[in-house]
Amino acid sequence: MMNNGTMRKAEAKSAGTVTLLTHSYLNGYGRDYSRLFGGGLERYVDLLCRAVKELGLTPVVYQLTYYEPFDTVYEGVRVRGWPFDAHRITEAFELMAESAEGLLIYASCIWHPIRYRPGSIGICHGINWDTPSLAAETKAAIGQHIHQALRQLDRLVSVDSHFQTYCRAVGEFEDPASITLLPNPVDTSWFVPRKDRPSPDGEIRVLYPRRLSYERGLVTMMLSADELLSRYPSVTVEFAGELIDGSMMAAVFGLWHEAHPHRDRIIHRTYTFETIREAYHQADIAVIPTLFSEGTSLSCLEAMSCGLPVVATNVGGLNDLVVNGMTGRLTPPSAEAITPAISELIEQPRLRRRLGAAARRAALTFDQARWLAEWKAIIAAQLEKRDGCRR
């Protein structure tokens, strides 16, 4: 049994801790816990840890893992991995919460029927159930889960306007400020336009800077690449993103690439967060062909900040980022729609330059410094509220 002094020390430690609960951070897919998995969620959590540190608090990350439990330190942040059954994610989050200290931020999976710890914050990274293939009964159940989250969480941070509107349309809650719209950020001082670089031998590089997965439009981009590579001998297509070994998409992409008649003009590289800028600087056009499950895409913002014209599908938070005809092209989510938009930019260099310059100006409004300040204010206000309730 703890004495009073020990209890006060434990309470002080807990008061200075912010625990982020998420399904992915370190590479639990590949069993490599020495690095982050290269997706938008992981970058978001990493940057949120920075905001916590800048407040003088201690961030801790609890994540799910497909393998054994682990407890490690990554760049000064303690990270604990919790094995789980794919059909029992809700239970896994509740077990993580029982063990966690301090203020809790549920950084993913809020569409599950989780019992949230009182006084916590949740984050929605976009509506991921916006696919026609999902049964109406499943979508109705998700609506109930979101309603439950609205009632239990003190605040919900939405990365795009679509989830905020969804909540107002189907949810019941008294305080409009309980849902905070805070779009994802970009480091505009790092992701800068390249210096003028004439394309070698007139090459035009089309960049897909995404995780190679179905919902991110991988198959759509492959189909579009088939036509673009056949029509334009000067075009190279780069797929710059993580591919999960052993997945169906990894097998499909590998077979397609190996057998492609223009495989010498198809590139696949995996970049770190620090090196991905190289891909943007070598590219002329960025394509964000999401089918469903999209918030404010970090790769879209990074491409825009680097002054690239973007062809994006009109899915989720991409509509918050790209203004059709002004900062890029918005199309329906299909290869038949995105291919003509990419072709237009291939054929019109002046249009590429105009849209790219406008994209850079738009990206400045999503600067990372502003986002960090807003998140620090959210955390500080929640801690003050929690401390006030204890008095």
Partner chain sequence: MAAQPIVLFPCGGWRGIPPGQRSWLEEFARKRKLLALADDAPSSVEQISLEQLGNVEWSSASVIVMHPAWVHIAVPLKPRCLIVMLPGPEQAEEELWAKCRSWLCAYATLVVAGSEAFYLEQSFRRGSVFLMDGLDETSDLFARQAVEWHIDGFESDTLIRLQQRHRANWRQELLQKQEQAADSSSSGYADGLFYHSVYRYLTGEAELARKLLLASFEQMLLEGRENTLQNVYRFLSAVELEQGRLQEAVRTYGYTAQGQMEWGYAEQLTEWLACGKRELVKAQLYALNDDYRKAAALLEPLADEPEARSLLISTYIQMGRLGSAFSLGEAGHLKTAGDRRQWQHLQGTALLLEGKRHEAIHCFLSAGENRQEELHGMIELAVMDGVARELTQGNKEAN
Second form
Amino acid sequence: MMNNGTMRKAEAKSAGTVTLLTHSYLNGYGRDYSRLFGGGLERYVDLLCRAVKELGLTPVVYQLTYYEPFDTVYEGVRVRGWPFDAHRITEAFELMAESAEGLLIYASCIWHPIRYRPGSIGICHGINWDTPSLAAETKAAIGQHIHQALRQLDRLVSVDSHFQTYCRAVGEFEDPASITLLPNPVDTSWFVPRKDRPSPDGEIRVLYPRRLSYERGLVTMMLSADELLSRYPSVTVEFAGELIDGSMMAAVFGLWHEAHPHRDRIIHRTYTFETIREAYHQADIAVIPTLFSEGTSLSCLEAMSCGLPVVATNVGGLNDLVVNGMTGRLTPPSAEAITPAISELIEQPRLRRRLGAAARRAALTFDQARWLAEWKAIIAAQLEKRDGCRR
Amino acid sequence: MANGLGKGGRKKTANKLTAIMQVRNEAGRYLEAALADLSGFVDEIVIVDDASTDDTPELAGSFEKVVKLVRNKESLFHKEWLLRELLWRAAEETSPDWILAVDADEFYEDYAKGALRELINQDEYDTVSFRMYDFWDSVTHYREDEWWNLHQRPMMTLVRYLPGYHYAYPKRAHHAPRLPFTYNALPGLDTELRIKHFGWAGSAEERQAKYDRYMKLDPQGQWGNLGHYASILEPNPRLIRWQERDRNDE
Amino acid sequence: MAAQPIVLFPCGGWRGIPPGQRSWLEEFARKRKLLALADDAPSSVEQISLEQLGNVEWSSASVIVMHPAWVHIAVPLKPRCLIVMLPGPEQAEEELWAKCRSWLCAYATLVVAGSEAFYLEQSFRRGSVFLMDGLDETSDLFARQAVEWHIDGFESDTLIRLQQRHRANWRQELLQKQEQAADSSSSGYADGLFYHSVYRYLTGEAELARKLLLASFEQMLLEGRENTLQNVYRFLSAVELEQGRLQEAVRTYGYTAQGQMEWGYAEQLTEWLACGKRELVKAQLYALNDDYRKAAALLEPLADEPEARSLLISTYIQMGRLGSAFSLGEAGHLKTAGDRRQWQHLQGTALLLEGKRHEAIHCFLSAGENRQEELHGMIELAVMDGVARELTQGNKEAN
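Right, the form predicted on its own is done; let's see the coordinates for the form predicted in complex with the partner chain.
After this comes the whole thing, all chains and molecules, with the earlier chain placed first.
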């Protein structure tokens, strides 16, 4: 039984803590906790920790791990790893929440039926159940879970307008402000347009700057590439992203590449977060042909920030980034639709320059500084609300 | 289907029901009652008289619904498959839709009679099976024991006539099936509807006479089972009282 | 002029060839130039690798293919003679190999079948089919002779007839023996009757075929076999077609139809008959009895007519003649996205068999652009590639 003094100290300590719950952060393989998984979610959490620190608060990250439990420090932030059963994510999050102190931010897995601790914030990184072939029953169940999340969380931050609209259309909730749109940021001081052009041998490079996966439109890109490579002898297509060894897409891509009559103009490279800028600087056109499951595409933002004209599909958060004909090209998700858009850009260098410049200007409004400021405001407001309740 | 026919050209409505029966010296037993009963729910009756020596054929012919009566001069009793084939061919000549193969001592329960039209006016199946109960020593009780349990298995007695279908009987002297066995290939419906068989419902003397006849015909038990024959003489068999069902019962 | 050289595409190295055929092929190698894609070929046979295939002059060469996985490699070579020598399919043959087998046999110039059922199936699809199943020496001799004549550039049609009649008589003798031994319920008797019936159908003896078929039907029923109506009785409709009894044939089919699809066919046949479209009715009924060859022959002169063309396309597809199906142009029956995907798959395969691998991949990818499950065309291609490579190796059995 604690006396009043101890209680206030404990409260004070926890009052300064913000705990982020996520299903993925550090890569715990081999007990080497020095690296993040290289995806958008992990970078998001990392950046969010920075926002918390800038507020003078203490960020803590609780994550799920495939390996053994751990308790370590990464860049000054305490990170605890909790092993889990792949079929029981809901329970895993609830377990993590029980041990968590201070303000809770549920940073992922929003579509699971998690029982949220009152006074918490949630984040949705985009809708990943928007494929036409997913069963209606599954979609309805997810709708139920989102509706429940909206009722339990004080605030739900959405990275795109797609999910914001979805919440308003599917959920019933008290406070309209409880769903907040905060698109992802891009570091516009790092992702800058390249200094000089054109490339000496007249090569035009079309870049697919993301992981080579089915939902990110890899098949659409391959089909389009078939047409483009055959029609334009000066075009090279670069696939800049990871391909998982032994996966179906790896087999498919391999078969396609090996049998291609123009395989000398097909490049596949992987980059790190630090080196990906090279790919943007060597490219003339970026293609983001997502089929389904897209929040605010970081690739799209980075490409735009580098002043590249983009051809994107009208899926998820891409609609927030590209205004068709002004800051890029936006088309339905099919090879039949993106190929003419890419062709037009190949044939018209002036159009590329115009769209590229507009893309850069648009990217500036997604600058990182603004994002940090908005998160800090959200966290501060939530803390004030909780303190208010406590009195 | 365009012309009011159902699947595979089957008639779904207004099917004619023809009863077929082979008889031999049945006058004085159940024949009159059976024909009267049948006349109440079938449309036509076809009969083959196997060289009766009493006035069975005259009795049969006196019923209006008997549209065809074939009289054998010589009995085909020892070539039962020929007798069955003869009856079948006689029925074929009357342009039948559905055929109900009945013996002279069989009576369909009221409930079954009520269901018949619905059973035949459809295009899903071509045969219907029932449960045949052997009444014993009376018309109120049937026998059920190790040798007498025919009613626990389906018995096909009602079939759709398919013109041009291949009909065949196995060449057996006795216990030829009453319908062509090629019906077994066609889709069928098994029901729990019941038929009352009065062949064993008479006196003990009549049953003794039947026993003697079987033992004379088949002393080694080639066609039937000796144990089965012996059970005919069982003095106190297990008998169960029959409960009639109302025609409109659900 | 003999088609030289002869290149063998085996089913697991040289060792994988069934012993009976192996000795015959080794003898072959003494008389003619034989190459093999096998890493364990004997000294009399020259070894060749997949990479060296480009060095051969295929327009004057012969190919003997012994496994379905070779289809996309052997067929595009367009050799002068494409001889397909396959055993009968396994009980639960994988769908991919069943398809490959079908395509391979469709593009072959000569088919040698290793089992009777397979032989009869192919006889219903094409000419130049022989049986070599080791059950009868004379019968096998016909097949071997046919292969040699074929390579030497001679027609083997007379041999086909001879082998069919010989087998029919062989079947007849077998049945008579079984009947005399009162061995009627031995397994194989009822099936034997059926096979015999099919032979007589092939040799044009319809009335005899009918008697045997009905006997088979009766026997199977007495044995309590299931599905006799579709598996056996239905064939009566094909026999009736041969006898010129069209209305009865339609009626017989109607009696055997079960399930929505078959009832649909029965209704269609009756409608066509009522409209006087007799050739369509015959073609459809032959096709429903798997006699695609007769169906195609009836439909080819009518290919300008949309209904006939549509039926002809699906018949060609069943037969494995993808090239022919596509030369008839896009069929009007592609109503749903699912139909279009299926068409794209087939188109991809047809292109693959022409040797246009890149174009084929483009079709397979198109089919799977929206649904990942529909990329199976690519996966099958990967499997076929992988298995083909393994088949050259003598030290393991390809699955």
